[in-house]
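Just one chain is shown here, as structure tokens, and it is the form predicted on its own.
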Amino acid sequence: MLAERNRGYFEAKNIAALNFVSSPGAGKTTLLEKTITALKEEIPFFVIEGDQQTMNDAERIDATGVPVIQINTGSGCHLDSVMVNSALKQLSPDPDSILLIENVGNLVCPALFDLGEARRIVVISVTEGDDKPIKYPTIFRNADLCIINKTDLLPYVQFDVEKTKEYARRIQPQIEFIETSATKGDGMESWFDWLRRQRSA
């Protein structure tokens, strides 16, 4: 019910809310930084940052010049719909904008909590191992898109991109994939196009 309250708010204001989930260090914040920097003149962004402690990620996003709210969960390992609702009251995102929600770095807890988002995006990096989808199936079962990040490191790690996709499709046959290197820029245009489609939808 609480998630549906958020979803109704997003739909009423035509806000595309995206929930980003990943392990710590997969590159979510860098991905968001690069995305906002590239597209902020085209798309109005608002950001909710979730972490157990510190303002580090919110400060990085704030440096891009878009509105951001940090949620520190303390001992909690995920964001929930009440936290998001409280943040929305402070953030007050504009109609026809995109809300980027960076969840706490964790592939277990966030999978179980609907925030009212329109799309759930799971970010994995090639440094994590290609068996993530079968080790953490719930997070993939509820995902619309999987971003395989840090592809510039593929020559240096044992990671089979096609195997990862196969594992994920066993769990969620409709899941989409985008391969990126947020730091080098590879694949980012494909990600930007996907993002534009969510806003127009």
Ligand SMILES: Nc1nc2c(ncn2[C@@H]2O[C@H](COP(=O)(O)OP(=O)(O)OP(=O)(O)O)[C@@H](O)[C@H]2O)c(=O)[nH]1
Contents of the next structure:
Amino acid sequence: MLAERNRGYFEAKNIAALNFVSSPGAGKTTLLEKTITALKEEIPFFVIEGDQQTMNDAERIDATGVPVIQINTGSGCHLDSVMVNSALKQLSPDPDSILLIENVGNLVCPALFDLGEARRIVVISVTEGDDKPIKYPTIFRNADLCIINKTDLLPYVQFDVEKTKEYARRIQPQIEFIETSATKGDGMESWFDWLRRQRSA
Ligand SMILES: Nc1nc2c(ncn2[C@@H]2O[C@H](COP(=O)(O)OP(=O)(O)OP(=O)(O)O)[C@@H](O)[C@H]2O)c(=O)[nH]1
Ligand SMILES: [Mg+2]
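Same protein, different condition: the form predicted on its own was shown, now please give the form predicted together with the ligand.
Every component of the complex follows; first up is the chain already shown.
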């Protein structure tokens, strides 16, 4: 019910809320920094950052110039809808904006908590191994998009992109994929187009 309350708030204000989940260090914040820097004149962004400790990620987003709230979960391993609701009261995102919610880095706990988001995006990086979708299926079950990040490292690691896609489709046949290198910029235009489609939807 609390997640539905957030969903109603987003619908009433026509805000596209996106929940980014991944294991620690897959590149969520880097992806958000690059996205905001490239598109902030075109799209109003608001950001909620979730980490157990530190303001590090909020400070990185703050440097891009968009409004951001950091939630520290302490010993908790995920964001929940109540945390997001109280962050929304401080952040007060504009109508017709995109709300980027970076969850705590963890492929397990965040899978179980609906935040009221419109879309869930799983980021996996090529250094993690291509079997992640079948080892951690729950997080893929309700995911709309899988971003395969750090593709610039593919020459140095054993990671079969097609195998990962096949594994993820076994769990969520409708899932979409975008391959990116957030640091080098490869694939970012496809990701920006996907983001624009969420806003118009
Ligand atoms: N080579 C390479 N490194 C990347 C890429 N994207 C991110 N990184 C690096 O990966 C590390 C972690 O990136 P973050 O963006 O902090 O990852 P995160 O998912 O936000 O991490 P947590 O919030 O701690 O879960 C940093 O050293 C980034 O520079 C990429 O596309 N290629
Ligand atoms: Mg981060």
